[in-house]
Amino acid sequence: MHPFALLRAHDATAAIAAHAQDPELAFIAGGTDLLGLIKDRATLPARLLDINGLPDMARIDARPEGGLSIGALARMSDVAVHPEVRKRFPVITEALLFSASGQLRNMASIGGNIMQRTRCAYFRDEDDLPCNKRRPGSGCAARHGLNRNHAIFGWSDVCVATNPSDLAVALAALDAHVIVRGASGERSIPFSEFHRLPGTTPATETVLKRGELIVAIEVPPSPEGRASHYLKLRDRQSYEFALVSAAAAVAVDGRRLRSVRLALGGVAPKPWRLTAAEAALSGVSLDDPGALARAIAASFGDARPLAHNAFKIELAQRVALRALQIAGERA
């Protein structure tokens, strides 16, 4: 095991500004990732800080207008079991209870979650195979070998891994945000905007600054989050990542379409919102299943699979149409 030492944060002013001065620290709260990242030698810091002291960092408070503040250091397992965000968005319920074993939640915090690292055998593998995200410059080693579970979308030459968080997806979908502090304040990032595509450079997975901390997720208000469903597909039944999975939302008139959230995980290096289906579906009814296979096809027309994964293609495609479905069963 990597030796590193153990400092304790009681102040998030002083742990910002401690992350910002020293490249070799990094934050810990559950270290349900980092911890396998380290014993993996994916990533070796000489110090890492408890946050789990910082106050406040934990609650999780429903708004009056609908929406939901989760404090970075909530517990997966607090934030599925919690009443409001069962009732108001059912998709991030499922998404966590999908995510990880009773153990894992117990542990894992909100904020570790949707900074956890690709699940690529070849990223975790000590075997100094290619890996542009853990040593850049080496290429990918998946680009052209092993390539079952990688993405259908936005990948480069340079790395075709996939996010592995289900919370992710569910957040994405919903226009969630991530609150952020620095040096200089606070900022809020869209969601869809938090992860970054792996272009040219992709050890840079998201758009945080070195002495940036999350402290909150904000998901806004919608009419969608009711009526909102997560369905994983993966290759074991227990506790395991995606191979694909859809969260769905939705509004309806009668038994038509209003407006849908639909966004897929295991299939991209991030969340990946299928917007041309979003506007292909409004309108179409809930009893048209070939419509609905229709309007989310408009959304895999720049879909790239790789040598393995071709299959990912139509299954994508069944993932969200039956997410969609059982969406649109609870409106």
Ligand SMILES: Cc1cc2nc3c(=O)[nH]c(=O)nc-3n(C[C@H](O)[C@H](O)[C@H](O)COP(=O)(O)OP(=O)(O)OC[C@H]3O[C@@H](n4cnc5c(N)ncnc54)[C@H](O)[C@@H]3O)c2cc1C
Given for the second form:
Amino acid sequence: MHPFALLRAHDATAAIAAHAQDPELAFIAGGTDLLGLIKDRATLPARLLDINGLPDMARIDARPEGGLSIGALARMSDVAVHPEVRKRFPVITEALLFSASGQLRNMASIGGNIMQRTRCAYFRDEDDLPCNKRRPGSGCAARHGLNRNHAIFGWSDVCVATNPSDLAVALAALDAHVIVRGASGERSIPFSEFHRLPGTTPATETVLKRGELIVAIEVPPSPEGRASHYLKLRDRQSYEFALVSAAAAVAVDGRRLRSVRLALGGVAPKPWRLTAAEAALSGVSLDDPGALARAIAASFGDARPLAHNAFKIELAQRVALRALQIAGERA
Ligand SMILES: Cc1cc2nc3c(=O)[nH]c(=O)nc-3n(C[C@H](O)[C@H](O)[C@H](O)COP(=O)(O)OP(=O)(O)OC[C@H]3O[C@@H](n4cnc5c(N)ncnc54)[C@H](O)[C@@H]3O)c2cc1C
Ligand code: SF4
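Could I see the form predicted together with this ligand next, after the form predicted alone?
Then the entire complex follows, led off by the chain already shown.
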């Protein structure tokens, strides 16, 4: 095991300053991803700053106007069972309950969840295989290797990995914001802009800068929130990452869709919002599965499969359709 010093933070301003000044220091919350990465030697920080003692960062507040504020240190299990989260945004509860295991959800924080790194087996391999995310310039073993679990949207020749967070897919569909604090104050990042596409620099996965701490996630009120669903397909029924998943939220007029929010997981380096499909679905009847499927297909014209994952193009459309239909039954 790589040796590191463990420090404890009690004050956010001091924690942010320490992080800004020390490139060898990493924040640690639940440690369920970071310690695995250290064991795999994918990241080797000299110092870990335990942020669990920071005040007011584990709160879950149901806003009077219908939104939510979720502290970055709130645990996945606490957020999943919160009565107002269940009622207002079932898609969040379901995305969390289909993640990891009960023990992991008790430890893992919301901030850590959206920061977790890809499960690409080459990236996580202790043998230091070619991986531009792990060692920039070394190549991408997955590009022409085993890439069944990899991306069909948004990838580059330098990296074809997917983002593994289930929660992130739900938050992308709901147009959440990531609230970040740095030395010069707070900023609010739209969820769709938080994760980056790999381009030529896949090691930089988010727009978070050194010296910035995620303090909360804000979920705005939305008429679609209550009629929402998260559907996750995986190779085994529990304790597994998504092969393909979909978050759907709808508002209806009778049986016709008035507005739709739709995002996919397991298909891209970031949660993948199906904006063309959302527009095409407006006005379509929930009782016309053929028209629903044709509208969803509007977002798949630019899908680019790799050697082993062309099946994801069909699978993702079916998962999106089923998630939409289940959300529609809740409207
Ligand atoms: C066996 C296994 C199965 C899993 N299955 C799933 C699954 O099915 N679906 C799923 O979505 N996830 C899954 N996970 C991932 C799990 O959800 C994450 O490991 C967890 O959410 C990370 O949270 P944490 O608090 O433990 O983060 P940590 O490990 O403490 O930190 C992760 C990263 O986030 C950074 N960080 C943490 N908090 C902050 C903050 N407030 N501000 C800035 N940076 C911060 C850390 O520096 C680190 O880089 C699984 C994990 C394991 C080990
Ligand atoms: S897909 Fe990305 S993470 Fe996986 S080996 Fe290639 S560069 Fe590394």
